[in-house]
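One chain is shown next in structure tokens, namely the form predicted on its own.
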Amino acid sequence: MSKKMLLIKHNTENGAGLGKYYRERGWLVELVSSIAEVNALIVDGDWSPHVILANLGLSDGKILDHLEELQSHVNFSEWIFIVENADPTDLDRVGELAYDFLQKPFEQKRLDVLVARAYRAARCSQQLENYSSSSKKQYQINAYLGSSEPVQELKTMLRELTNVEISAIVINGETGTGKGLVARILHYASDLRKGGPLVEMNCAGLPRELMESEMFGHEAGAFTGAKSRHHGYMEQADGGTLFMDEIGDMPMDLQAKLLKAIEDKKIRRVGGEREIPFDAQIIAASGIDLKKACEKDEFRKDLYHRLSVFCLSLPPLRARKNDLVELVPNIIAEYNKKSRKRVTVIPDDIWKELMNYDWLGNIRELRNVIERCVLLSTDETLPRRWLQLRDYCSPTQETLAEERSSEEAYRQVNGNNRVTIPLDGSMSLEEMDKHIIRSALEQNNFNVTETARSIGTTRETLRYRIQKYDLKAAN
């Protein structure tokens, strides 16, 4: 991406040398000398530079008098002013509105440092806005795919919840049902919280000895290794949403401290002496039933009652199998794009197998199955052989008979040519793909045409795989 600079100089002859200097260093530079020219570029021309380097006074007025209006057209531009004998009032306004300023005389190195910093700030602001915009679009209510009755009820609740200010919400659901997705929808689809941060904390992924520090933060010297101040998850989420996943794994003593922080809306860093105001929506998720955990004294009742202002229960995939009709094509399209595949056909026998399976791992398991099938596909059809939905550890006699029949049919068509792949997790999906292509090439003496025919793909696709994995015949 080109680095863009706008030079606003009261004398274009004086600015020409500076423009040449930055062009030689890779900048795309525009040079103007009046407010009218600035408006022509920014307002009428819709040109948005990363850095604007400007004199205060121009031939037709002060740039400061137009700065706020101009900034509305260049949201991600950073202004640097070069001033000489400036009025103190103007300097105060410059300090308030601009990224920085330099007073003449100054060294070129000093200006270079400011320009580099301003460019990084402009790019960072733009990237954050792009990320925020994509997140807002990605995590709207319809991002939770499905039209079954349980999903429709869930979406109705989500619409209600995103329109009101609720201090805490509990999300219950089996692993893989989309608790994280629902938390992001509750944040980004809400006009009340989406302008603030969404901070995610996985209570199951933090060691006990670090959890308090990560949650509340710590001061420098609070414990061995605490070399500087650390802002914890709760402090980071101030003004937004704190998503606490697997909260059922939080130790009981920390549950008491969390309850006090939520009740008082204040936190105290580990080793700190003062309390810090805290205001964030708390979304707590758990794969276990927190209400039952309270009955077994495995979760604090008072914390549960404080968090459960509203409870959402996410349906397992086996309770909404009709949603597979929407879920499967969407997931296939996602992995087609990621792996440069072109799967578009789902045979009836595959649909039947998908519908008959219980999906104990829910959406996460479904995504894994589809990813494997798409990655190992050789044409437009989703391959049935890579579904692997049966329990191969304890197959029934009926399953064994079906497998023997399928294996015999495979041998009749393909002879003894076969590829064996371990399914114990020792090979990644990409390694499996590479292994299949290499084995097929070896069986066909690296004849591309014959190999493509034997595995049911095109020569172009096979050549792409050969180049990708650097598969060449040994000399």
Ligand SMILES: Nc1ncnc2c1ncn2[C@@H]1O[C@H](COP(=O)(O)OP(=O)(O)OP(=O)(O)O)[C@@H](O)[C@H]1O
The other form holds:
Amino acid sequence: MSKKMLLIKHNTENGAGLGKYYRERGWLVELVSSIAEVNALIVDGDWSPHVILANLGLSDGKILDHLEELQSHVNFSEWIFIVENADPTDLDRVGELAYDFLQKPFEQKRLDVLVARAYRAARCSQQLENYSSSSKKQYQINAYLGSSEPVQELKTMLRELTNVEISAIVINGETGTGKGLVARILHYASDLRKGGPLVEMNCAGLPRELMESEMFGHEAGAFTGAKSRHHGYMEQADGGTLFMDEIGDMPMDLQAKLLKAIEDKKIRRVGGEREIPFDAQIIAASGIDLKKACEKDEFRKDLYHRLSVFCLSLPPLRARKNDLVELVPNIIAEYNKKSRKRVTVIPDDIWKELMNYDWLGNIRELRNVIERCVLLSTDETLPRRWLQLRDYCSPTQETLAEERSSEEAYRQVNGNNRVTIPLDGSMSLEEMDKHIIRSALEQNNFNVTETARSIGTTRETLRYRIQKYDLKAAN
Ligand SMILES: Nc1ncnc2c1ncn2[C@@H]1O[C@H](COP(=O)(O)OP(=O)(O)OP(=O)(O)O)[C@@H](O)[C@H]1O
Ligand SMILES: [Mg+2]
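After the form predicted on its own, can we look at the form predicted together with the named molecule?
Entire complex below, previous chain first.
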């Protein structure tokens, strides 16, 4: 991307030297000398430069009188003024509205440093704006696909919840039902909240000490390894939304600290004395039923009551299979675009399989199956051989043979990175977890970084699990 500069000088002859100087250094420079020309470029012409270098007075008026109006047309541009014998009130206005100013005479080097810094600032705000406007578009209520009855009810509730100030919401749902998606919709689709930050914190697998300092932050020297001050998730979420995923995994004593922070609207960093104000909407998600966890004394009742101002329960896909008709084409279109494929045909036998399957991994599982099929498609038909929905029907010799050749081909594409787990009740969930992690470690020669990448988790979570299951010695 080229660096763009608008040079606004008393007269163009004066500015020609500076224009040439920056053009030779790779800038795209427009040189103007009147407010009418500035308007033509950035108001009528929609041109938005990264840096605007300007003199205060021009032949047809003072640019300061038009600055706020101009700034609304060029959100990302950073203004630098070059001033000479300026009126003190004008200088105050410049200080208030511009990125910076330089008094004449100045050294070219000083201007270069200022221009480079202004360019970085402009790029940064442009990227942030792009990111948040694409998030705003991406996470509107209709991003939650489906029109079955439970989904319609959910969307009605989402519409209401995005219009009111609500201090806390609990989202319950099986894995892959869209808890993360709904949390983002609650933030970005709300005019009340989308201007503030959305900070996401995953409580799963974090060792207690780390979780505390991630949540509340810490001061330098608070514990061994705390080299500098750290602003925790709660502090970062102030004025916006804190999304606490897998909150059921939070140790009881931290739950008590969280409750106190929410009630007092204040937090204290680990090792810190000062109380810092905290005001954010909290969205807590959990794959386990928190109410039942409270009954078993595995989750604090007082915290649950504080958080469950409103509870959203997300329906599993098997309870709304008709939504597949909307979900499947949408997901295919997304992967067609990503992988430049052209799948448009879904044969009847595939629809039958999709409809008969139970989708225990919900939309995430559906997305994975479709991604695999689209990636490995060779024409416009969704290939049945990559569907591999195993528990749909008892396999015949024919389908077994087809599966074997499919697996062989899949292995050739993806390497030997599969784990087989019996789904006959002989293995507990925890044993499955251990088995998956041990197999992934073995397949990656116990390289933690590679293993974490292969199972889509973080190194911290993986290390926690390795310790928990004592998997270090390749047992
Ligand atoms: N109704 C939906 N419409 C479109 N996409 C969906 C829907 N529900 C979920 N998804 C997509 O499915 C994937 C899994 O959803 P998400 O991560 O939000 O689930 P989750 O409930 O947080 O799962 P987990 O408990 O495993 O973290 C995401 O890519 C999400 O965008
Ligand atoms: Mg999630």
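C-alpha atoms forming the largest set that superposes within 1.5 Å between two forms make up the rigid core. In this text the structure is predicted, and so the values were computed from the model without any measurement. Residue numbers count along the first chain shown, from 1.
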Is there a C-alpha shift of 2 Å or more at E460 between the two forms once the rigid core is superposed? yes
